[in-house]
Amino acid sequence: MKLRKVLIAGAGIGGLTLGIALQRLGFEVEIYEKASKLLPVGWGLALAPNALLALRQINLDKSVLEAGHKVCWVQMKTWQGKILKEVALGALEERLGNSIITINRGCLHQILLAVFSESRLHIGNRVTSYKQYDKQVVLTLENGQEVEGDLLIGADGIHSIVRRQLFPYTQLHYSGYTAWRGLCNSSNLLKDGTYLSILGHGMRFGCTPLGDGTLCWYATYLTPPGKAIVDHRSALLLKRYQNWCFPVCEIIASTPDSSIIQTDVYDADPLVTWSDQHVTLLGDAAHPMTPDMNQGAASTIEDAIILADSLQLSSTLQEGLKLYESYRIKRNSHIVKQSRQSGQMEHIKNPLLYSLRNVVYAWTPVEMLLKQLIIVSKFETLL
């Protein structure tokens, strides 16, 4: 296919891991990005084995694994410190090379800003609109000046301008509980290579050292939608999370306000289609999701790859948009799904089904787990 150009709102992870796949095919790509600074904002990221596979396909997996930690197992407690379950990594390594990594996003973010052409990132250009015509599609930036091309893909995230135009009846779903996410200097204290994840009544809480000295975490619970905390965040979560086992205060309290952030989770139903004659979707832009399952920066990884190769294979537009859909929307349409029921599943709050929640963690088989896990840390590229 030939392709004069390509254009894509958003500079964030899928947006320039699809500008750096489609300039290795000999694609001309320009990005453009509301911020008018790219900052290293930092939180942490779980990539799993998909994730790394995808990045080798641009010769980044490796500078990837440099900058990352890698997670040994994963161990769920209840609130009160009681062991629910203990899973070991090996076999996920063993059989898809790599083992789930923690890296800092703002590190991530770096790495493919390095790789991607600085003349063809404009930062500061804030996507309005566009129009669709017979063979091109023209972008207009908010200060009205319009960028013509071949495709347009809005990788614009959760709350995407694209999306909006293209599926105006779409609607976000709130999942019910909001996030707090934080970064310190304690890693000592949690073991290395471990992924603790702590449940309660409706609330959560979990972490994982990054490897840099610094120690991710994320303390989630219900909560109506709307209400943003902004002044003595730690002092808040310590009252919440006071009687939680350890490390859950000491973490908290060990976090300055400034590296404390808060979002309320939502997703979206899954979309039958992704595009309209010169444009499509990527990402949270396409399917936004809950981190449940951590795979949302991973699999917007995945469809910057798959979209760049249906692209390079297809000998028309529409031919590779329909050869893209067909590897992406089926799998992440399950995912989305499987993420709302696990969040659904971790923030029971009925004491009897609580109980009843955590005698399943208990006694599910390991294997069943890891076979579940391999499943869906599987990546194939179509080139």
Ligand SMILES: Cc1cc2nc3c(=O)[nH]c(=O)nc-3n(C[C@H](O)[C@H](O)[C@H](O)COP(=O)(O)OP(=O)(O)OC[C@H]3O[C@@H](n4cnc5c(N)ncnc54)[C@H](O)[C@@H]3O)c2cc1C
Contents of the next structure:
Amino acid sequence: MKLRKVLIAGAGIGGLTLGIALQRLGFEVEIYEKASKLLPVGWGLALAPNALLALRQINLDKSVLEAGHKVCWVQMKTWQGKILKEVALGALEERLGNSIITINRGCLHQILLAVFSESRLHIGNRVTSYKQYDKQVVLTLENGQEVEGDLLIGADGIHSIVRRQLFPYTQLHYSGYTAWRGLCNSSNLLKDGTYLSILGHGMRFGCTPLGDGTLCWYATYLTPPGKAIVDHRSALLLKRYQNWCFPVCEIIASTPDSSIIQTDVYDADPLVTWSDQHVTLLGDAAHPMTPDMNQGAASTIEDAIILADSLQLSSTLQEGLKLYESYRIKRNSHIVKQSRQSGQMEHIKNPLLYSLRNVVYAWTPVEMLLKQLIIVSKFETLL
Ligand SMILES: Cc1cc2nc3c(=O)[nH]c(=O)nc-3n(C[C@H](O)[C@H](O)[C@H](O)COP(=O)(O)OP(=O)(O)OC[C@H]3O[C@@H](n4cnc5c(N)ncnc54)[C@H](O)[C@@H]3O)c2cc1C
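Return the form predicted in complex with the ligand of this protein as a structure block, the form predicted alone having already been given.
Once more the chain from above appears, this time first in line as the rest of the complex follows.
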């Protein structure tokens, strides 16, 4: 299909991956990003094999693999340090060609930025609304400028303006927990290649080395939303996690407050469609999900590759968007629901249910866990 111009709102992981994929297929693309600077700052992301398989389609899997660090095994413990489960990820790598990797989000973003044409990226340009006409869509920017195109893709994240206009009744759903993420230089506190997940009553801690001497970690706990804490973050977490097994407090204590961020975690019930005429959605804008299955960025990258391929393969825009949705909505809806369930399981507070959940985790066969992981981590191409 020939489209004159494709407009993308948002230059996050999804917007840039889509921009690159479309440019490779010969589409004219313009990306509008609200941030006025795109700095290489970030925190740790776990990228599942499906992300790397999708990135292979645009020849970026190797650079992302080089910048990332392989996770060889996952260890799950109770807050007192009792091992619940150990899963070696060799079978995942054997089956899909890659294991899970961890990467600094800023680093992944820079890899994408280096490939997308600079002159087509308009930073400091917040999208405020759009209007649809018979044959085109017109985007309005905060500075009042209007831009016309054949297709607009809302890749503008969880609080998407495009989604709000397209589906005004969609509500975000608070997961019940807030997430803290940090980066410290103490990678020696954990065996290389380990992804450690520690479970307490209504709270959790996880960490893994990034391979560059740094270690990324997260701490999540049940709390009402909107309680942003600005000062003494590390001290507050040390108090909450006191008495937790090694290396929780050691990691928190070695992280400066400036390297800790807090995010209240939301998702949304899956939508049955993502598109209307000349507008569609992608990534967190289309399917906000909790991070409990580490699939947010991976599914966003998959969306981008499949959308570009769908447009390339179809003879009309409507056919292309239908094909895109038919490949993506069912799979992502399943992951959104599974992530929500997994988040609820991992934040159980009731002592009886907590013990029961731990027994279930301890007794679930490793083969069954690997089988589930392989299903979620597969990627099927269109082209
Ligand atoms: C605590 C936490 C931990 C996570 N951990 C993982 C993990 O380990 N692995 C994983 O795969 N995923 C993880 N995720 C999810 C992952 O970060 C997201 O799914 C992913 O970043 C989505 O990419 P995106 O491009 O859709 O959105 P974003 O990365 O949010 O990008 C959206 C872009 O749009 C821009 N924008 C917003 N509004 C406008 C506007 N009006 N006009 C123009 N531009 C706009 C923003 O500035 C931004 O650049 C985690 C998420 C959270 C909250």
